[in-house]
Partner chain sequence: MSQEDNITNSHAEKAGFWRERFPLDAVAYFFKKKNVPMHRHSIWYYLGGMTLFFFIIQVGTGILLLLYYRPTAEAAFESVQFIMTKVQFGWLIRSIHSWSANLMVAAAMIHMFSVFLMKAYRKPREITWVSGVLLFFLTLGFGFSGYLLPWNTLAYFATKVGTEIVSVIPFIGHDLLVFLRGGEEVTGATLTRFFGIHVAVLPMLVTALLVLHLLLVQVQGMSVPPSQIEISARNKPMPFFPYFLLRDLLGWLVALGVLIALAALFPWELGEKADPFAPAPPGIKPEWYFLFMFQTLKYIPAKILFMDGEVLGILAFGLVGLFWLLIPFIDRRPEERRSSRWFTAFGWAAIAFIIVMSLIAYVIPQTF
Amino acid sequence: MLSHRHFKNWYSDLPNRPDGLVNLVYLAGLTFCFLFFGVSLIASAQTPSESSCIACHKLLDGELLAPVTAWKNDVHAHTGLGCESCHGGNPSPQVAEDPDAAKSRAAGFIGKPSRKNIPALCGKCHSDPAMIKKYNPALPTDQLATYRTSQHGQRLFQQGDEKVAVCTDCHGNHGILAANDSRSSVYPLNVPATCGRCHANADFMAGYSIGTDQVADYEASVHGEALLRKRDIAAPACNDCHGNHGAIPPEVKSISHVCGRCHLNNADLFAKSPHAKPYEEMGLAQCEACHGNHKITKPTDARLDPNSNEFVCANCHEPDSEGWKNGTEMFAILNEMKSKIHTADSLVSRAERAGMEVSEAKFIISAADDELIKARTQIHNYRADILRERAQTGIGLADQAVEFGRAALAELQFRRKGLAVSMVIIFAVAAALYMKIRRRDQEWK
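May I have the structure of this chain only, in the form predicted on its own?
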């Protein structure tokens, strides 16, 4: 061990040493040693010792070691919380080798919390605005209150059913990640699989009188296609319709409100439609009656085609009834718009391929396409007379584009004819010149 006296004796003897370079190297080495050991001592003094929980569980294996491994990435660990925050006990490193002291009931040790107590345990912090404000002011603090209103919470607290989902079933326990972390089990792309762990498990769900095909249906739906395959996190997952902490099946009369959170115009039109009141009186499931629920496929115009198996009006209306005729008329209006737009697009495309300037006509066709989309939305009012009135703008634009296309093709024909006449004249003049030159040549000879 280097001491101050050793360094003092050596330094005082330095002028008497024969080799100055060797002395310099020796001095540099001593300086490095002092710096290295000094920094090491400072670093070791600043590094917090492991808690008694971590120190003990690191020596175990299997499911008793797993919490230590998972805890490294846990969002709570990153905020400075420790095992004792949930499990209680004495985390002091001094009691790491004394399990009785570390797991002292006097220190509040509760061990593994029961499933029924988990919501209250998490809610101890997550329902406390003052506590949450210290870590993430944007995080809501009503999770426990809304959970109590959910199907899960009602069955847990009122019926004592501990099979239902509690906080840890969806969020995990020792490896909890922030909801916006793509690895989190509650990240939008992962929500269907998280819900499906229980709801797609026929054995687990036995006795609940709930089907287990929701996840498979959702994956086949237009929403599942957007979220799971196109990775569009704006597409709805289970919790967007059912809620997350307050998950509950939407009531029949509130389905249009649920769908209307995204499909605003459709919901507004349905509320003003002649279907709204009878649907409510008859207990029909509003949007679901035509579109289904989990397996919502991309809607097509064929749903208004009386000759198609998809004709949804036939679900409630008899042939030749007013409702049947109304659906048929709406299908005819859409077909008329599509036919005119198709004709305009065909004419304008031909003119463009021939080199004509058609940018204005293409802009008009694009506007007509927008009107067709609006007309399809207008269907949710279920009134053919209003649809006919609203479709006139699109039909008029399509007619205008057709005229543009025909005019462009007529101009093309005119130019071609003019070119042909010009070519004939040029050929005739050239032939005349040729004949004139030959005649002159013969005269000279």
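Same protein, different form: I have the form predicted on its own, so give me the form predicted together with its partner chain.
Chain only, nothing else included.
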């Protein structure tokens, strides 16, 4: 055992110790070496070795290597879970050289889970509130329950159809990302493509009684335009109408509720409209009857124009019937508003281009525009008399703006005339002054 004396002797035997400073440097160097090796030893002792699964699979190729690569980004890996959490087995590094021990059935190894078992496997944790709240208290735990109510779930569990989507088809398997990660396959911008992988694939969907044009139609819709082109993630993707884990085609009665989640006023007006009951009795899909489903385009007033082939009232109402006339009257009211706003806008713009201060008139026009939007919403009540009453505010504002525009243009004319008169007076006085200067100049010279 080394004693203080031994150390002193060893130290005193060091060659060529010229002075104290050099000794200090020797001591500092030695201390550094001890510290460096010590910290390295502790660090290496604490660094966890990779699991037996990863140690072995990383030496493999193709689809057996893929899980190792993808797992690095997986949201579950970041929470500290390992392969054994889903696949079972013994992940201990000590059995890395022994595949039989690592994949021991006694250790719960299940290998690749069957498609039918995947929902239950994921649900093992995701349906357990006590477990989930340890990782993400905000995450719901009803996915498996709602999945069972979905078309996918019903077909899987009741008919044994393993072609339907299970958890991994939408979320991925070894590289699962959080739904709010923009790279995730279930991030709003990516949802149409994710659903379209199956639903837009005619070969895959052969045998099912639904079309494969939903994604294409959606892309051409106002919603698709907003989500995919304008990248507005508030716009609805497939799951916002159909549900995600509980995905199911909306039924006739539920359509207005689905649309009404965003289009509150329209849904409310429709529910109180004379159309609500007959639609229900006839089994007509409320909003969808006029607007369509996946390919919802921007509605125009032409839908109420009896001379247009877009006239939607004609779908059910005979020409000159009460419903037909009601639609025609609503079209006339909207046209009156639009025409007055257009007149006001044109007058005020002319005045503005001529340099008049018209900010108040522009504000009124903007308020009239808002009223026009409200009137278009009011259409969903299908009552021309009520629309006429509600439209009065907008028509009044438009009239006010028209008056403002006319007054501004009249004022402009007044200013021009005033300018001309002033110029004539100034010119006359200047001319008289000039004559006087010339006369006085002759006297002076």
